[in-house]
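Presented below, as structure tokens, is a lone chain in the form predicted on its own.
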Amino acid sequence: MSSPVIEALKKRRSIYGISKENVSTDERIQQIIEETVKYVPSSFNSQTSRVVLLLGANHDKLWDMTKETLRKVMNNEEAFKNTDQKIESFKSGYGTVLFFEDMDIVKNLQDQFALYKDNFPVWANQTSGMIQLIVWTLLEQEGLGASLQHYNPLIDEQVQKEWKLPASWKLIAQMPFGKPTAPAGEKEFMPIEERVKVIK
């Protein structure tokens, strides 16, 4: 089967190694963001969604910060060398995109919505993974390689007073996104068959 979404989904990898060369426009990069977190579906319209875009300096700062967080926890420099190297690899890179929640909404909703109160967490996060998946699709398709990361809850407290976020916006991930230096990994897959089922 062939179609743009199909193709563009088959292109999207995880990229580790990127620079801070731009191989397309702040602009660009800001609309596939704002227009991605305008049409993704949310449960009962909720739109729980937010998204930070670090750039510059802000986005070295985040990965410094969280460096010496996770130096702190780890609290062994010999085994921290691994890890200080992934740290730079994603400083390396041109930005970030922040994933975040609005855990308010949240609760506003199961408030009102008794019945389903205990689903709420679990649609935000599937609207933020749909979020998510779009976005690193789309830069893959501006020519930019990006990885998901996930270094919350370590860095939450840091990452909203720094940047001055709602007490309310809960951290989901973090996308550093860059020119690519290096190709993806190979990738296994799994028969599809043990994956999809199709009955008649």
The other form holds:
Number of protein chains: 2
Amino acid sequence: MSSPVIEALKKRRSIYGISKENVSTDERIQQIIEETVKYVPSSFNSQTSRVVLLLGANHDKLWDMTKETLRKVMNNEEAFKNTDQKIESFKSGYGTVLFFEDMDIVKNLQDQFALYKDNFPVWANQTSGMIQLIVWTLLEQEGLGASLQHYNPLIDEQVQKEWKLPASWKLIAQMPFGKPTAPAGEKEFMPIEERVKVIK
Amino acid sequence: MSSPVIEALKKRRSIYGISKENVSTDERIQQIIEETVKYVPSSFNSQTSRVVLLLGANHDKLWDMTKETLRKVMNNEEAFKNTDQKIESFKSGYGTVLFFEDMDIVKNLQDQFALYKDNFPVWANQTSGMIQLIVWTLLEQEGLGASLQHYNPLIDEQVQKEWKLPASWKLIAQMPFGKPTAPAGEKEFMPIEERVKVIK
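What would you give as the form predicted together with a further copy of the same chain, now that the form predicted on its own is on the page?
First the chain shown before, then all remaining chains and molecules of the complex.
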């Protein structure tokens, strides 16, 4: 199917081998994120999503922080070795995109529209997913490899403190990225007819 | 920014005025959905998302069903008038895309990876959001207008029964689409600097 959106979607993969070489520019990465956050839809146009782009020493700091937290939680140096390696591979990248949802807005919506109370947190996750995918896809188009990590809620408090973020910003995902140094792994697909039905 | 993905994203809007004229083909709409479902990522490559495309009489049936359910719930003919009009406008479209998540897979993941138990339903919503956005954007590129509706869980049981869908498929959203007969409304945007921070 000849669609640039589908072509871009196909090329987006989880890239774990990344380096600090920037094959794009900071301005362009910022612009990708801003355009995505602006144009991805949200329920009632509530614009709940927030994004923080960490670069340079701040990117490194995030992964050092995550590593020390995990070391304490695991409390077993032998078992920690694999985790250590994994975190170092994220730190080897150029930057990290942090995805948040502003829970103050979610709570306001819940108060205003009691009928949909249970739905607003769900819809916030859906809009966050949309933003994650588009940023990921656009980073790939810039020649950058990325993957999606979830060390929340373990690191939430530290992240909020370190970068003085509003307490209402709930961390949803972390996307380390950099110049790809290794290709993506194999990916298996279920038969599509088990996933999509056309009824006419 | 010259990116076909961003350009496509910008053009995607909520279109409420739609007609039954098909400006694309059923095969192409099916292909859009299949490619999207195949290539959108999911946590642990769990491929939890399911999609049903309702066309023709089945599309009409969905909205008739939804209307009758709402009529009973509201139990007030005067208040129901607006709802009636809204549902009729969705029924005026060419088809509806139903988005589901397979909760059997989510439960299996929860059993297998107890540490992430609470996360799998959240990640299922995130991958569903990704698929919703890409389908919406690609329908727009076909010249079709769409909007995203949430009459779940009110209609879940009827939908499952009517189209004999697995009980584990949880309805997440409904996307009626058709040839646009009226432009999108105005959209307001928060200042982007309140939503995106770059820290370097």
